Every structure is written in C-alpha cells, then in structure tokens.
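Just one chain follows, in the form predicted on its own, and it is written as structure tokens.
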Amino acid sequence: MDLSLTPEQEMLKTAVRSFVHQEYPKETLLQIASPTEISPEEPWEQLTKTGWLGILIPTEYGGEGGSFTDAGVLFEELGRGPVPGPHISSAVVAALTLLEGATEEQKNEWLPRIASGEVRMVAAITEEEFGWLESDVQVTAEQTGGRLTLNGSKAYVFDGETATHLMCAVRSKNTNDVGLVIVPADSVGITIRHLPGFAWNQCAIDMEDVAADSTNVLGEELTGGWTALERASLKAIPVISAYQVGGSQAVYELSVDYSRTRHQFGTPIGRFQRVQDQIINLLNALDAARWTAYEALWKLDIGRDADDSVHLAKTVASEGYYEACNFAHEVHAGVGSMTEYGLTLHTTASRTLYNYLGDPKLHRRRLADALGL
C-alpha cells in the first residue's frame, strides 16, 4: 500500500493552500460565520472558477475526472481554513449520487452545472432525529400521474439556505419505498429556517404540497434511490474525513504555534508536561485520521473492497477532528474561545461533521457487519 502522493497531487495541494490563504483568510471565515454579518460572495465564485468542483465529476459530464485521492488532497486543503460552501454536499454528496442513480439524462443535465457551480444541489435527508437510516425517512410523496407531491419537514440541512437545489429523500405514499426527487429549493411551499449554532448554514426545511415533476425522480424511479445514496455515502465519507483530516492538521499547527510563543513563569507553555501530553493526543488523533482515511480513497481508486476502510476512516477522522478541538482548548485554555482567534471555527466545523452521513457510533456497527464480526 503507497499512500505518498504524486507529483501532480503535491502541486494541487500548493495550489490549494495557496488559494485558501488567499480567498478565505481568517477574517472572511469570521465574516462568513458570523450571524450578524453579510457573507461576501467573491471567494465562492473564485473556487467555482478553479474547476475544482468537478473533480470527482467525469469529463463526459463536464468535470475534472480527478481519482479519490486527488479529492482527497483538494478536500484536506479545504479543510485547513475550514472553507465553507456546499462544496461537500454538491459537488461530493450529490453529484456522486447523481453518478451512482441518476438517469444519463439526468447525469447530462445536472453534473456539468454543478461542475461549474450554476447549481449548489444539497441533499435533504435528516429530518428531526438526525437519522440517516432508511427507516428514518418520514417525508411524504404522494404520485398522482406524472407528478408528486411532498410534505413533511427536514432537519440539519448542510448548505440549505445557499441551496438553488434540493435533492430530497422521500418516502412513497402509494408504495413505501424511499427514494430521491431533485426539487428547485425556491419551490412554492418550501420554508427554510437557519439553525443557529452550526457550521455550513445548517437549516430546517417545512414542505408542504411541495409539487414535483416525476422526471425529477433520480433514476425516475422512487425504488433504489436509497441504496445509490448508500453507495454514493460510501465513496463520500472517505473524501469528507480527508477534510476533517485538514482542519485536525491546522489545529494541530496552532496549538504548537501557541505553544512556542505563549509564556507562564518566563517560560513557553510547550515546556510543561501537561501542555505536551495534550498536543501528542492531539497529534495521535490527527496521525490516526489521516492514515484510515486515505487507506480508504486508496482502496477506492485501485477498485478494491473499501467498505471496512470506509467505516474506520469516518469513525476515527469524525472522533478525531472533534477530539483535537477539545485538546486544543485545553492548549489554549481562555483565549481559543475568543471568536476573533479562530480555534472556534474548527471546533464548530468538528461538531457539525461529526455526525454527516452517520455518527461513529453507526459506523462502528456498520464496520463490524463488514468484518463479518
């Protein structure tokens, strides 16, 4: 197993640590986490310049065509800032759903948009129990001809409120099975509302006599749109965990910044036991989540069996991220909760990843089912 990148991955990882530096300093992520400020628009019109959102989108389909490891390498940089946006659930979630489910048709029409950015497609799973389980689906659609109409309410929506499109898990009131309808987030009887306290504009949305052209069905069909999001989960998560892999890397930096220049009794903080013990668990969570999850894009681009790598890398980069976070506060005592240092920015990031596409505790079970345990 060679896990050290290519040339070429080591020159996108210099262009992206260079374009994050430059379009998302510190003082745009405050500006764009804030609640009372306006989110300026120009860094994310740059990133859907760099073609970067394509690069897990084939070339037929207007994308980059770029293996999961390349992702991988562009999602890490992201995840140093952490650079926001549906960069995670449009150009990785959906547009790898449309890839496992969608009609070539639908493939035609939506991939080359999200490619470029036209498009931000979020998909609407979780509603009030936050569960990502098939049973867990409670939206209504109800088939009258060629069309549908839905009802009920999503929860924890990444990216709602910046969304142009939803792609929404619904289950059928004449069958029950659970599927997936791409709805224009705008559509009449859609109410979105902003959940403080998350990262990535996280939101609720109502739907209510929501109307929907069957053609919007992925794949046409409302049977089998669960199991391609399943699959498209599987190939997700690695990339995701590849970007709480970026943000753990940052603040690991951080903290032995802070460390180094922070003094107590005329000495560096660094010096004391307690403060090193903290950042060797800090590096330990970080070193565990970087190997499990490029283990698994690894497996995924040699076509191996990676669902058992999968399941690790989203148990141990999710527990990871939000662990290094604890123990840099710890590093940092008073000052990391300031909103003007930034540590609060990651710390939020890792709480809000943690359960993306199921929590670890899920994953663990999952991981056991793999190993035939």
Given for the second form:
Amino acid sequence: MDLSLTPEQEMLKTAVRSFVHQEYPKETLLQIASPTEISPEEPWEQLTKTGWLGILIPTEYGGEGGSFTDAGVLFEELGRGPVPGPHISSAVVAALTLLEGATEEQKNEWLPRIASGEVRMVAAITEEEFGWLESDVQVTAEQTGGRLTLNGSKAYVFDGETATHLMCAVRSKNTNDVGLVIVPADSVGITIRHLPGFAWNQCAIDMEDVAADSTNVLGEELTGGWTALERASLKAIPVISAYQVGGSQAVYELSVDYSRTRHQFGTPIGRFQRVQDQIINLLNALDAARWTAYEALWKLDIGRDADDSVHLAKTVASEGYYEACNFAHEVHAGVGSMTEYGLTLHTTASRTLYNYLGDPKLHRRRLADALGL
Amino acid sequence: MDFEPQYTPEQEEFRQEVKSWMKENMPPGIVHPADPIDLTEEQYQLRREFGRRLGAKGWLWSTASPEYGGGGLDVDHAVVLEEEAEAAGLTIPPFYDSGGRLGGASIVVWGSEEQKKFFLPPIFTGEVRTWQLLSEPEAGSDLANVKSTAVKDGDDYIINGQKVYVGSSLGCDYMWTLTVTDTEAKRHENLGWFMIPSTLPGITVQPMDLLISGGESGAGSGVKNTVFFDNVRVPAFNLIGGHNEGWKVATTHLELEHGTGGKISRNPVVDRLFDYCRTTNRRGQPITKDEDAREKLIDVHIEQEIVRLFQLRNYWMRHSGISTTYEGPQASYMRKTLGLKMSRHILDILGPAALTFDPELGASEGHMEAHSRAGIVAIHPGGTTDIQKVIMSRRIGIGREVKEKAGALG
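Could you give the coordinates for the form predicted together with the partner chain, as opposed to the form predicted on its own above?
And the full complex, kicking off with our chain again.
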C-alpha cells in the first residue's frame, strides 16, 4: 500500500503547476473566457510543445506512453487553472477511442498528430434531447458503396469550436449500426454555433450532406464504433474526475485564504463557525473526489476491473466540483461573483463537466449495474 | 499509487501461518449478537481467551514494541492479521478494550520507562482489559472541564468524582482517566492522567440505561456505565506524564480516537444491508430490483466508499509515519454522518421492518433494528460531529494563520 505519488509524478506535478502559473495566469484565463476579447493562441502553442498531450498515447504512436495515474496528475494540475481544452476531449477521449477501435493505419494517421497538438479531435456525441446512450444517436449516415453522407445535428458538444476534427457518433441509415466517423471540422456542410450563456465551451453542430468515406470511419466500419467509445469512456472518465479534483482544490485554497484575509465584525470571517462549515464541507467533497478518482486510476493502471470505481469517481467528482464551487460562493459572497476574482471560471467549468460523458444520475445507475444490484 | 497491500511471498506464507493458527486457537462457538448488550459472560470469556492466545503470540497488538509485549510486526503483517480476523468474523482485539489502541498508545508516548514496563505488557498480551473514563456530567465536548479531583497525599493521590458513558458489560481490570490535580492552575495545565486498577476500594460501577451503546470500534461494547470514585487511593506511580501534565497525555489518545489511526476493514452493517436486500423478496422480486431501493443503496455505497477511502488514507499515513492534520477528525465526521444517514436509508428501504428485532418480522437477525438506534448514538463517542468540525477547522487554519498541531502519536 502506498498512496503517494512517485518521484517522477511529483516532478510532473511541479512542472505542470509552474507551466500553468506561467502560461495560464488568471488574466489569460479570463481573456479566453471573455465573450468579447480575442483568445491568445500562445499558451495553447506552448502546451502542445510540452508533449503532455501525448501522455496516454503509446510511444509507438508518438506519445509518452504514461500511466493513467500520470494522466491524472497532469489533468489535476490543468484543472486547477482551469485551463481550457481541447486537451481532455482530444488527448484523452478521442485518443483512447482511437486506441480502442481504430485500424492500425488510422492509429498511425491520427495519434501522432493528436500527441503533437497538430490535430485537435473532439467527439461529438450528444444531440438535442441530450443523452449519452447509443439509443440517443440520431444523426444519420447514408452508405452508398464506400461513400457516406452525414445529416443531422449534434448539440451541447464540449470543446467543439476549437476542434480541427470531429469524431461524430452517427447511425447508419442502411443497417442502423451506430459508429464513429472522423471528419475535418471545416468540411463542406458543417456549421458550428457557439452556445452562449453559462455553458463552458459548448456548441451546436449542424451537418448537411457532409461527405466521408470508409477510411474516415473508426475501424473502417460503423459496427463496433460505439463499443469502442464506451470502452474508452470508462478509461477517460477518471482522468476527467482528476481534472475536477484540481478545480475543487483550487477553489478550496481560494476559500481558506479568503477566510483569513477577509475581515467582518472586526475579525477574520473564518473565525465564524458557519463559515468554517462551508469550507469543511468543501474539503470533504474535494477529498472524496480525490481518493475515488485516484483509486479508479490505479485500478486501470494495474488492469483490474474498474467499472464500479469509474462510475463512483465520476459521480463523486461531478457532484463534488459542483458543490465545492457553491460552498466557495457561500464563503466569498459578493466578491466571488465578480468575474475578475476568478472563482466563476471554476463555477462555469463545474456545471458543464457535471454532464460531460454522463451526469451523476447516469453513473449512479451504471454503478448499481456494476455492483450487480 | 497502490491502494492495497502488495502481498509478498513472505506475507502469503505469514497468512498461511495465521490461518492455520487461528483454526487451532480460535475457541469454537463465538457468535455475534445484533445488540452488543446481549453479549453473555460465556461469550465474553471465549473472546478474552482468544485475546490471550493472540497476545501470547504477539498478535493482539502486533505493531506494538516486543519490549512491552507487542508483536513488533510491520504494517504489512498487521494487515494480514486484521484481514484473517475479519474473514473469521472478528476484530482484533476480539472484545471491547481501550487499553491497546488508546491508553497504551498514550503510555508509550508519555510514560516513564518503569511505567511502560509495568503497565504495557499485560495490556499488549491481553492479560488485562482496560476501559477509558473521560466524559463527566459537566464535561462532554469540553473534556478539559472535568471536575473529578486527584489530591496528592503522601505517595498517593486520593481520587473523587463521577465518570459517565464508560466501558462495557462484564467489567475490566484497569481504568484510565483524567482528573483535576490542581484546582488553582490554568485550564489544560491542571490535570492528571491516571492508570487505575479497577479493584481498588471506593470504585462503584453502575450500568446506564441508553438507547444503545455506540462504540467507536467494531467490537461492540455492550452496556455503558457510570463510575463513581469515592476517596480512591491510587499510588503516584500510576500518574502518567507528570503532575498537571494530563492534558498533553490525553491529546495522544484523543487524536487516535478521532480516527487518525484509520482502518482497512469493511463496514459490516453495509454488507449486511446489501446481503439482506439481495436475498429478500418483496412483491416477487429482490429488494435490490426496486428502483427506489436501488437509489438508496447506491447512496449508501457511495458514502461508504468515501469513508473507506478516508480510513484507508489515514491508515496508510499513520503506518508510513506521515503526520496528519485534519484527516483524523474528517474520517470520524464522515463515518458518523454516514451512520446517521444510514439509519434513515434503512428506514426508507425496509420500512417498519427496520424497527424491530422480531425473529419473523425484523430484518437481518435484528442487525437493521440495532443500527437504526446505533446510527444515532454513534455520533457522539470520541467527540460529536460538530466537535470534529471544530478540530478540522483549527487544523486547516480556517480564519487563522497559525494552524493547530495534531496530538503526538509517537
């Protein structure tokens, strides 16, 4: 039993933390999040040079061949920012899906370019009625010989606007199979629309007679594509949970600092037990998310059946990050709602990640199934 | 990271040794009443006998120093012992005891060499069973406010006062307690910590009538008692840590009781609830297939997993020599909160069957009814949930630049 990080993981943690500090300071994060300012491209270019986007990609495909725990450490630190994507969507979800279901040729084509950041591939799964089940996929692919024509609309796609390529879940008009088709995001017939408001980097994608051929289909046939996505999700989810842990850790530290420096009634507000309760509840949510996430990552690393731990981790981390932000707002009151303070970056992220790859309700159901209830 | 002990070939060999030893030495016929108050004298003696056998082998307090009667084993061996005891449906020690984990640990830290040699071997070998006497009618959450007194008289102290929520059924050999040694001195600098033979004249033990006894450890304690000290003459040798130094001695066992020690075993009530719901039909299907029950069971599972991981973390920290700050009270808070919520979940899932141990209409041989009471009572031993939050807050340094330190454990 050893719950500490390895010396290499500690080094990675330190390196990522100072990278985020340098390239993604609060001012930069606010600039990226602003609907009116132009996002700087420099920080992302720097991120692609670190090699970290290849952390889960085997060395034979140009990646770093790291463990799931390594990825957890990296994304926990990015989550502290919160550094916006498309890192998780591309380097974790899309990369793992390719590893699960792509042909050797496709792996060689895409994985090295995802690792280098040249390709930003984003899975477009959900649609207007919002669901992560195979039965929810209604975008159609009409197959004529080796050609495919895609029609329909994706909705609430996380990171879609920043993608160079979309990995679309589609339903065959011919066989009703659900699979995945990779198309350039600027293909003729694709329109991407930003979703305004409290959503974090979400968009709607309309597809009208988008052309593809069988080489664009994951595994070269639609059958099996959905299964590859599901298998990949079970590995990607604890990494997302680690990102949520990092976000929760950041708002915890903000809240403890604020409890010491903010004075009301002539004393630091942290001297009031009502305020202490908020921070303790926050810490309990944070630690619960941390240990459930890292146990799931560890199970993946040693190749053990991790299904129950994965669903547990996402439930606890999604609810935890959401609640952590709420507790932080209780501590900070008016100051917390000021955009320039930075807390709302997390609050915004916590809401969108709550649903990403399944909300707690879905994962609770899956957990019951995994336990054989 | 590694969330479970890696069993080396040597450990696996040790496991085989433990298994075959337990087969030969565990007295047959040990049963587990749902309510610990139903523990009989005969059952208790079976457990004590097993405890003595474990003690002689160095396996009762396996990580304690062999110099003082412990086993001198490392954490990896202790894990095997705990797992094998658990597999046999027991804890180590197999009976309620405040000597090895709490009182003994304080003597290890604060006792003189002579005191350690005198008091520790009987505790660590299971020859004596020890109770803790802390709460008083006027000193619950504010333990430092104890009123019982110890007045120096020659080479002795004369102790007077009343302690409540003490011990278990069927008596003990030693009692350790905290009393005022100096009525003029400042708070926290006015106390003495004593190890007292229970046979001394002037000690009266009177059972309390409670909803249920809510112990901190897995071994049910049975009844709780009021203990009266009426001019009890105790040799000064039995004062640990020095005159007016009792509070610092107390910080050690309080730290451990607040959950810092951690543990790696499962929660038997949760296991029983799940087993019962899997194997019991309602309206033609197992309870686990009912949508409402599933939701509640998943709530229980999630919270139990969080408690398990916190306890695992604390266990690892303690046994790896990593100092803790808020982690002990956090695990205690979460475990207590879960216990109380489970009383509600059990009521929701099982309905009125949760409230009776009737052999026909109750559930799980009365264990669900017992938990319905125990979940309420267990929120206070070792500090209420609110007190756990107060301690966490100080340790984290909420609203304060200087963080409070944890009690000394070694």
